[in-house]
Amino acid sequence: MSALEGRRGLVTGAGSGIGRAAAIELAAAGVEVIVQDLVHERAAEVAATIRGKGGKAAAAAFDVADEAAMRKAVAAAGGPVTLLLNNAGIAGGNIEFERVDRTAYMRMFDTHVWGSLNALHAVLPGMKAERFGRVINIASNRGQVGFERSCHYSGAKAALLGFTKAWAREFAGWGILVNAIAPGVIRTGMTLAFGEQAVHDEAQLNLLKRPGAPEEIAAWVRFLMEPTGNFTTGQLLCPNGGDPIVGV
């Protein structure tokens, strides 16, 4: 039986990709999980599959900004949500630094950072009185390192960064462990958005010469929320392929 057995978690932007992908992965450790996307029918469409291979799940689908929202759909999951995975987000557009105007850099941070933060406002307090919590925000190598397009996107996720070492350090003595995840190009309908081969193009720019799949990342989403990952805080994960590779 998985530790995680019981517990319940939000998986945000979990209606395609990375997050429908982790959302099946802890729902099979035994997670009941809020199934939280944009588009209902997304929503909907996965957590019937979790219900179909016996899990537990409940589709929520609004604005992952919306505070209101995102308070109504914790407190719906009848005890406290403990396991986090900050997924939602939006594809940057591959534009140059003169097209960012004021709409397209709110929408972008507000998706990504203040919905990121909005998420843990909500699910906070229930891991406080459990003192336990593991919370996980998914990043990207373009916060790592830039993009010569799209500098809202890769400021946004540099700045899940920054959450994710300055909540480690807040939340520790709580129990709560916060980690990132920054993958490189990964197989997605966002990505596909941009055509196969601007897909193939960018996956040869890493080591293994191919993008990655949803499930490889839902993979080392649940080992951080599993026992494996217990000594584990404040830390950035990079299954990328070897696009970049950085630090000591």
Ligand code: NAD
Contents of the next structure:
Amino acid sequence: MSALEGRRGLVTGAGSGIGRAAAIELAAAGVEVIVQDLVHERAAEVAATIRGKGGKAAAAAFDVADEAAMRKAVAAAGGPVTLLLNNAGIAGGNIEFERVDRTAYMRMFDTHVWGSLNALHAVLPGMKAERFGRVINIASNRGQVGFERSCHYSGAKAALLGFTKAWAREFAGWGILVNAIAPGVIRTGMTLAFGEQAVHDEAQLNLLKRPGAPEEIAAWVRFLMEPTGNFTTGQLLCPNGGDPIVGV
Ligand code: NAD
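Return one more block: the form predicted together with the named molecule, after the form predicted alone shown previously.
Below, the chain from earlier opens the complete complex, with every other chain and molecule after it.
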């Protein structure tokens, strides 16, 4: 039996790509998953897929930045939510600096940065009560080295590294471990929106010459949340195919 059996987990942006794979992986380990996503149909599909495999999941459709909706979804879980994957995200759209206006900046930071803070605010009381918590922030290789065509994306992802380090220090005494994962290019709706060729081209930058699969990130999520991750906090994991721009 998995050590996660019966725990409650919140996966944001779980309706697609990395979040979808992680929600399915955690449910397979016995986690009751709140499948959160902005798009109702996506969340409903993933929750139904999990239940179809015999797992437990509830769909919750709202903007990750919405405080009231977040609190409501966590309260509806019926007990402490002690696993959190901050994953909801949007691409930068390949825009140059001059086009990063306040609207683009606010949407990017609201989703990735405030959204992650908002989710932790909602689940933290339960984690403290249990003196147990596992938090994973999905960062990006682009938050490590920058991105010349989406500085707001790089900035938001870099902010998540600061959160990871700060939260790891602040909550270690409560048994709450906080880590970040910075994937390289992964084959998901986000990257495929730029076309197969763009995904292929970006993958040529890494040593393995292929994009990763969402399941290859989900496996790390489970590893960090299971007891295998019990001595790991404040760390950044980089499943990126050996991305030389990050440094291998
Ligand atoms: P995806 O587009 O397949 O999935 C993202 C999901 O987040 C979507 O279902 C979307 O509806 C949801 N979402 C977007 N805004 C939201 C909001 N405000 N509230 C709630 N849900 C929202 O993308 P993905 O590639 O699986 O991305 C997941 C995470 O991984 C993101 O944070 C992304 O920045 C990060 N990431 C992706 C890659 C990659 O190559 N795909 C690389 C590094 C990091």
